[in-house]
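Below sits a lone chain in structure tokens, taken as the form predicted on its own.
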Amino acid sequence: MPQSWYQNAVFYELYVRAFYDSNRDGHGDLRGVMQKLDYLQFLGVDCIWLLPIYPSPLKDDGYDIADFYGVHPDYGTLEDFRELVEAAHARGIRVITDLVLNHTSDQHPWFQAARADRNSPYRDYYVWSDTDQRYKDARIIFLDVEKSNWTWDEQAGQYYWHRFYSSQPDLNYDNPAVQEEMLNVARFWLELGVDGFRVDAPPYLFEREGTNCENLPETHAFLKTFRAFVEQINPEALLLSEANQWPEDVRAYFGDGDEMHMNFHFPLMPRLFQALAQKDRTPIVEILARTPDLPPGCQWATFLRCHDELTLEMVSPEVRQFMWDFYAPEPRMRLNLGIRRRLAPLLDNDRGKIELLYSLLFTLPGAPTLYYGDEIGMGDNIWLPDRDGLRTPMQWDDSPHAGFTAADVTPYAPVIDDPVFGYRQVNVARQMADPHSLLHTIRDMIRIRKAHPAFGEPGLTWLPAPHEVAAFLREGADETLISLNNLSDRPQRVQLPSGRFASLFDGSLIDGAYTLPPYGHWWGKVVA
């Protein structure tokens, strides 16, 4: 079966506010992204994923949406969005946007009407109760700040249900009008030219007493309807799901190839860091062993870091404590059940370790997703609140504010300016000029990845190797590829299968055995 465009694509997660300020107001905007499309084309990414751009009070950085049919004025206009999509398409780059199906902001006109009048048709857009004792089996997701999934609303005279912050009331999917409304939202953006959606938090759409209110059959029924509706408008549109669940539970979100096209592989991500810390591939082997096969035309999305904390929900308490002690020794580095740090600081800015994890990201099964700025090794600011320290301005050059905005403008957040990760040392311009920079290395990895469709195929074959080495074959219809990755700080010798292998980096031939340097990696292709 021929691959769909997303199965071997490289995605780039882009925070519009942080990327580039085109109008000198201190906030990145859609026209700023448009001005940097040549950079993204140079990097070689296939699709950019825009974090929420909707009007919002920004209590949750835009995931609290006040209008599904507009653009936040900081970012521009709907016409700016349309022009951005057209400009991206002209460069062969697709665009997907965040779509938050589960909830709205409490400032959304629907909720304002709902709380003001029990007889309003919008009252039934949300989930209300006279008691906060319903659905007691549902976990509280943001344990740091929320003590209940119910919040009392004085004006409404009832409690309302929310799975995330209390400022984000959940929509009531038992109401057909809500389902119809969200289909209309999808139609609106697809007709503007968007290539699909990253679907935020889909497991929580319905509530049922006696369940944990996650992954319910009613949720899957609606998502199948949603998929069919989207395909009628654009048969090539992508639905990338954010079901933060175990692999066997996520499998249901693909349906029979009639639900989501992709889902993030959340449990794999922390195990990449665990394997590196423990110098042992076993965590990766074990999680992939319990990862089910997907229907044809479906794919996993893989990633190292994103705009949220490095989640440790799906590891044991012992491993979680180990990861906190190893990667987040300072309390401010921790958030919820995770770690709020960028990739380079997590790895002590060790170039070998950074490249090693990228090697795993680009050669393991799945379509890789990069987080803006990680391709140049940007740092973070743990002294900013919540996850803001991961969302600082992109560092373009060594001019004031890293070239993100004009010198006489105060940006929305301070640019990183420490001795290691500061914008004078770490910026795009400097790395563009250095052929040996991290930026050029990541660009080469992307180029090689895209040139070999076997990397987008499912499955892998582990090779006999020391436990410090993740060595595996990736097989496609026309080629067999090999990836060797040394998780340790010592050289490791790997016995190769019979045959000759050509390096995908420089074409050099090897057979018999290969010695990886500390944290070294090697990609090859069977040639005989």
Contents of the next structure:
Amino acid sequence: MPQSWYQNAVFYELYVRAFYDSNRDGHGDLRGVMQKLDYLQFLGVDCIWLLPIYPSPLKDDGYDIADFYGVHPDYGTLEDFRELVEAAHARGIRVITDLVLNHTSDQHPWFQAARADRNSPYRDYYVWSDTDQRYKDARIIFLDVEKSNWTWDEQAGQYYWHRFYSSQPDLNYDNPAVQEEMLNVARFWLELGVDGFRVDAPPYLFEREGTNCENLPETHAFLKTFRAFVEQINPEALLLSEANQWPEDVRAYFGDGDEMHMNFHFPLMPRLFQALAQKDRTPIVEILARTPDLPPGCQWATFLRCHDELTLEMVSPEVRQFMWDFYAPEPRMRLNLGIRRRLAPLLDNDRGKIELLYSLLFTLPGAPTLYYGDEIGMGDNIWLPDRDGLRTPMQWDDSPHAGFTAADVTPYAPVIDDPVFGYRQVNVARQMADPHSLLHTIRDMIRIRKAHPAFGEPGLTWLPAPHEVAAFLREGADETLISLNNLSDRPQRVQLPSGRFASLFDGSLIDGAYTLPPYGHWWGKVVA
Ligand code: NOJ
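Give me the form predicted in complex with 1-deoxynojirimycin now, not the form predicted on its own.
Time for the whole complex; same chain goes first.
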């Protein structure tokens, strides 16, 4: 079966506010993204995923939507959006947008009407209760802030249900009108030209007593309806879902190939970091062994970091503690059940370790997703509130505000300005000019990854190797690829399978055995 566009695509997650400010108001905007499309084309990504761009009071950076049919004025207009999509398409880059199905902002007119009047048709758009004792088995996700999934609303005289911040009331999917509203929202954006959606928080759409209110059959039934609807409008559109669940529970989100096309592999992500910390591939081997096969036409989205904390929900309490101790020694680095740090600081800004994790990201099964700024090794600012420290302005050059906005403007958040990760040291212009920079290396990796569609195929074969090494074959219709990755700070010798292998980077040939330098990686293909 031929691969669909997303199965071997490289995704780039982009926070519009942080990318480039085209109109000198301190906030990145859609026209700013448009002006930087050449950069994204240079990097070689296939699809950009935009964090929510809707009107919003921004209590959760736009994941609290006040109007599903508009663009936040900081970002521009619907016309700007349409132009951005056209300009991206002209460069062969697709665009998907975040779609938040589960909840709205408490400022959304639906919620305003619902809380104001018990008899409003919008009352039943949300989940109300006279007590806060229902659905006790549902966990609290934003543990550091919320104490309950119920919040008392004075005006409504009832409690309302929310899985995230109390400013994000959950929609009531038992109400067919809500389902229809969200289908209409999808239609609107598809007709504007988007190539699909990153579907936010799908596990929580329905609530049922006596369950943890996640992954319910009713939720899957709606998502199948949603998929059929989307497919009817654009058969090529992608649904990339964010079910942060164990592999066996995520499997249901793919249905029989009739639900989500992709889902992030949340359990794999922390294990890449764990394997590196423990110099042992075992966590990766175990989680991939526990990862079920997908129906044809589906794919995992893999990632190292994203706009949220590095979540440790999908590891045991012991591993979580280990990861906190290892990667978040300073309490301020921890948030909820995770770690609020970017890739380069997590890895001590060690080029070998950074490249090694990218090597795993690009050669393991799944479609890789990069987080803006990580391709140049940007730093973070743990002292900003919530996850803001991971969302600072993109560092374009060494001019004031990193070239993100004009010199006389105050950016929405301080640019990173420390001696190691500050914009004078870490910026795109500098790395563009240096052929040995991280940016050039990542660009090369993307180019090679895309030139070998076998990387987009499912499955892998582990090769015998010391436990410090992740060595595996990836088989495609036309070629067999090999990826060798040394998770340790010592050289490691790997016995190769019989045959000869040509480096995908420079064509050099190896056979017999190969010694990887500390944190070294080697990608090749079988030539004989
Ligand atoms: C998941 C998003 O990634 C996160 O940033 C957001 O806060 C929650 N969903 C709620 O929408």
